[in-house]
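Single chain ahead, written as structure tokens, the form predicted on its own.
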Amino acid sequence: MLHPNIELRKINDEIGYGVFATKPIPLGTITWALDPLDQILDCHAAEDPEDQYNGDLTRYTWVTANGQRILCWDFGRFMNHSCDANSYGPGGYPFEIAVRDIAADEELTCDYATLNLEKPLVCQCGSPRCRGVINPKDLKDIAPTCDILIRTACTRIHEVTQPLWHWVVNQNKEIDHILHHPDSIPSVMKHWWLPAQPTITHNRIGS
């Protein structure tokens, strides 16, 4: 479930679509939360020898730490990568939070290295911090910075309006206590899952 002040827009023919803020979204705002309509699939569901989905399943899903694929039912599946992402998810929790103020008309982005990217891909984010090629093991390098951003954002979580708060609380009864103690929030490394022999090309350069 995406924040209500987000809409789908076409970027260009090469990248495709992205999700953009229709109003300012302050630091500490929950931008996305897993909800019951999202599809949770076994990771091997995408290993289709006949490719009957034409790669769409791997293009529009991400992999959790326990090897499940999440297929968002809403526009969340169109969120693009940035090496300077403005939305990250705390380790082990199915939601994302704005790690800086997001302006109206700004694209919401995440870092695919936190979503168990299965194959390297060339980045098109255009950020001054662009890593050029996004690799599955980038998470180890970016985790310290991500953790600082997330824990700082979580100190603001009760200071801003949270339209998605009930989705988060309903799935994680202990979350309110944890967010009052940001230092206890698990590292994004808790998201990491590495298959023994990755065979699937993740193709989410753009949507």
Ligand SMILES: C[S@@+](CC[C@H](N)C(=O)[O-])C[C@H]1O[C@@H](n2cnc3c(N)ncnc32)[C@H](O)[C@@H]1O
Given for the second form:
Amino acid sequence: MLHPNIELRKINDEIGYGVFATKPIPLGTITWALDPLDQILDCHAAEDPEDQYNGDLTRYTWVTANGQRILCWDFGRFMNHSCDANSYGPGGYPFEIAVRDIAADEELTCDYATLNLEKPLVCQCGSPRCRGVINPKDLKDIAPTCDILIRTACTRIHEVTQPLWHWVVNQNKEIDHILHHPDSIPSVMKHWWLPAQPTITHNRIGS
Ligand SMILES: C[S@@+](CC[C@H](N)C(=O)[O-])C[C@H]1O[C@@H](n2cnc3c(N)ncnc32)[C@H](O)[C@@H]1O
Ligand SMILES: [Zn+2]
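So that was the form predicted on its own. Now I'd like the form predicted in complex with the ligand, please.
Every chain and every other molecule in the complex is listed next, the one we just looked at coming first.
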């Protein structure tokens, strides 16, 4: 579920829509949290080229470290990528936090490299820090910076209004302990999806 002070706006024909703050959202605010209406789909859900939903699933789902596809039921599925994103998720937790103050009318953005992007994406984020093409493997390069931003933002988590707090606590009972020890917040590298290795079947010689 997205933060309530967000609305959907058209950006242009190429990028499509994006989500924008209607009021300032301070550093440390939870901007998105997994909620029970979000669909958790099997990782193979978008593999059938004959499936009429294939394109939508590839475009609108993101992949967790377990290889599950998350399809947000609300405007969360319209969050665009920025190479200088204002929202990131701590490793292993299904929520995102504002890593700087987000002004009214500013677009809420995340970094697709933290969401197991499947194919490289030519980026139009317009940031001076734009990487040009977003690659799934960018995660290891951006992780140290993301981790500092996230850990700093988490130190503010109890100082700002948190409309999404109950969704975070409901799904992560130990979260409060972790947030009181920011250095123990897992790295974004924990989002990395390591697909299970294929099982090697040994054919018997001569069979
Ligand atoms: C989850 S959707 C986001 C919503 C999308 N803008 C829309 O209106 O359908 C992901 C798609 O948005 C576009 N997109 C998101 N961030 C982008 C960026 N920084 N540069 C170019 N396209 C982007 C790409 O087409 C991407 O596959
Ligand atoms: Zn970019």
